[in-house]
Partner chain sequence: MPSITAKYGDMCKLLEKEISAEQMRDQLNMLGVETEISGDEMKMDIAHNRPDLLSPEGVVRALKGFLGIKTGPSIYKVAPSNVVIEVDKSTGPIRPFIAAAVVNEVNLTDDIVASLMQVQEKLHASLCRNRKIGSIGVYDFDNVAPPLKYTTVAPEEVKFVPLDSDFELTPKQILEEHSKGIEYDHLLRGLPRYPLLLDSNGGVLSMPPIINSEATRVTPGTKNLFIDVTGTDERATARALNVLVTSLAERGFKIFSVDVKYPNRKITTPNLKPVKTKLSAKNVNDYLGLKLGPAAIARVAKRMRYGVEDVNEKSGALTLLAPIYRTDIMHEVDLIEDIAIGYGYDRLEPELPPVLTIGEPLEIEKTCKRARLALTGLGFMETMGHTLTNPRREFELMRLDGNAVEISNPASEEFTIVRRSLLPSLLSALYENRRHPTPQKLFEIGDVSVLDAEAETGAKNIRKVSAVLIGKDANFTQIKAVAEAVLREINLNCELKVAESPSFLDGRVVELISGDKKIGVAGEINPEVLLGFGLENPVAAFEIDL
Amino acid sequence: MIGSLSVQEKKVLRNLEEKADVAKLAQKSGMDQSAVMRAALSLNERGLITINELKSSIAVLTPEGAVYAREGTPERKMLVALASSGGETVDDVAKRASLPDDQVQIALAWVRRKGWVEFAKRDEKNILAITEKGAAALSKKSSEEELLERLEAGGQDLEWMPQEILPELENLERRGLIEIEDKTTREIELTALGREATAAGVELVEEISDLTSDMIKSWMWRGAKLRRYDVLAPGAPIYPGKSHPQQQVIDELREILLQMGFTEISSRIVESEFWNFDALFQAQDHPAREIHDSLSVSNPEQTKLPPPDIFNKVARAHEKGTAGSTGWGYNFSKQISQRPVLCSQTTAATVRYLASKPKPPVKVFCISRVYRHEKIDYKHLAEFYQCEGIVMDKGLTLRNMHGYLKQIVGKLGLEKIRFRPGYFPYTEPSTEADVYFPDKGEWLEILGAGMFRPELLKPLGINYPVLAWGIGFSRLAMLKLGINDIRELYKNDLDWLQEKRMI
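Can you give just this one chain, in the form predicted on its own?
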């Protein structure tokens, strides 16, 4: 074991007598403190020493306190100036003492508080006069001044300070002349194995750790002592480049859907209220359109509308109904439809795509960011990812929907799934899916699904059933990555990002 130690580690052992703090050991061994700590950590891993941390509080001067300790306190300067004049106004004494403007009131307050001066009347002027206590103070420094001088030489450990000067210490801290800082001292102590090693003798021999080509060519290696290596010693961790953990979840889900024959489409950041709400048969006075739910955009002021045929059919569906529905019974507004908003749901992208592909088969998905005026907490963000998919074909039923969802969830490694009735504004029938997580021992909702309502499909010229599902991607990412707060994904915690394994 001794033979495998580095020169620095041997120096620490040779100069360590039972125990010593790092600073003293560095001075004794001729090494800097960082080198001593590196060697000590290695010796600690080998069981030769222990490292103890001793915490204490020390009093140190602030910049203002350092000036007072070096040049004298303002009250001392005022007292000395007053003694040389025999009594003057505050302004005259301050001028004689060469006190800066910001120190005059400080000096006056403290000479009066300490009872060194008093005001007297002379020629109808208020002048300062020295009291007996002040005269006595001229020949003797106050305990606060003595403490400032002691601290000027270096910080003082509170544990070793006499109890009688602690009130002065508190006064100086209140005046902002000192600060109390926490200090950590590391003490290195030999273990039984370390004592045995030092008793056996630790010889300092210059060793070569890197065998260079020049040393081999010149045969220098034959007379050199090569340092022994422990091939089983753990190396430093390596963090290769990798995708962000959330991106890994996105890529995994994307790969599953592509394998199942889906085609990926993209959504828009800025969307019209027509595609974001109107085309989904959501009334123009619905609460979700208010400023507290969706985020409006001021530039551009208006967005482009779809072809007149689609726009007019959607407007009639809202006003008078379609496919057996009576509609919402209000006057549909073109101006509202043209208003731009930040896309609040990826359904806008899938419905826009459906309008351009009204004939089956259609099988697409979208993974994109959406934006809502949410109150940010551990499970809500104003900007987050959504994943949505649709399937259109002849004869599709809710049973087909459940089959798709079981396959998707199973490929994500989630084996147990259950379905229950649900409600969503633009699907009927609707279903919600819960997945069982053994680690948590509970069922958690992970997605919602349903069949698009005819009030949505008919105005777009679609005469076939459409299955639609949406995965709560934030919930999925939290569960897959084992975190309890969605904000952890965006903290840029380098340690977490480096150590998080690929899922």
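Numbering follows the first chain given and starts at 1. Just so we're on the same page, rigid core means the largest C-alpha set that superposes within 1.5 Å between forms. It should be emphasised that the depicted structure is a prediction, and the values quoted were computed from it without experimental measurement. Compared with the form predicted in complex with the partner chain:
Comparing the forms between the two forms, the C-alpha position of L479 differs by less than 2 angstroms, with the core used for superposition. With the core superposed, A135 shows a C-alpha displacement of at least 2 Å between the two forms.
E264 is not among the residues whose C-alpha shifts by 2 Å or more between the two forms once the rigid core is aligned; its shift stays under 2 Å.
For comparison with the form predicted on its own, please write out the form predicted in complex with the partner chain.
Partners and other molecules omitted; one chain follows.
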């Protein structure tokens, strides 16, 4: 029987004289405790030993208790500081005792409870004065303090503590300076079978666990006994470095749009109201432009105006209309145009691009962060990604818009899409698209689209129809990543990042 044991198991048996606890055995055999336990469990299965569990309660210091044990309790510090001055205000004595703010009240409470000090009036001020009890305490440490110091050396088993010390122990526990921990020690004991099997002695044949370069080069490995591993035992997992899950969604979309022939453009964090709103034909007093919706900027104070030609045409479109439109009929303000704002829609970037490239065809997209005046909760973020694209060419129609939406959705691996009327301030006609998610068994609204209004196009010198679409990026990302709280899109918890599979 002994012959079939592993070297570790043999070591345990050799070092075991009748019985011993695991820690001692580990020390004696030079193995670590977990190795001893593993060997013991297997020996137990073979009926050679039994494992006895012994429960005990150990008093140990809490982090706060450890600090007091090392530096003295706050009340002791206060008492000592007070002793060298005779009498002072709380603030003064706290300062001289170098008590951190959070300890002043603790010190005060305990010096009073222990009757070490009393309050007196001097010059209209409340001052502290040492009592007789306090004076006595100065020269003698309390039994609580002694106990703290003793525990600093290491936890103590309650079973061995003298009876008279128990009240102090309770006091310290109530004060949160010590904790009673339940501890289990394991003891290994030979069974009758074990005694019989080891009677003849246990011989150790060296097994080899690590294969080395020398062994390979010298042919030595052929004669060596390589230990057999438990190859089915689970090991600790390891994780590769990965892109952030939200970044993975961005990269997937980028890939799809590049495949569809869209060119990528970027946006600015700080944008002018002109490009963020005016150029999109959003009236300067439109409710969506109100302070409650976007984030205004006080530094920088002002942005530069666009070229006068564009500026004047946009202003005129707002005031009097353009391209057969009635316009909004109000007085356009140059000052409002120049105000900086944190970009609230990626359309600012696509329209800027259109203004610089009026010749067809144009097919661009932008995946960028936009900013809104929102308090963060499980449904709202103050900054989030938008993914938007535009197509400009001769003869484009609303049906073509639906065609693009269907293709994007198809590339995302979703088949069913349905269209209904939508509303966006700068597109007409506008479409809202619902997409069927088979995993959820639900139609969800994740796409909005439309054709830019002529009042937007004409002042920028665009003479062809422009299709524009946006993906509800956060919603799509949440669906892809299986999260319900939008804040988790910015979660950086390593456990989550490691566990989350790549999409």
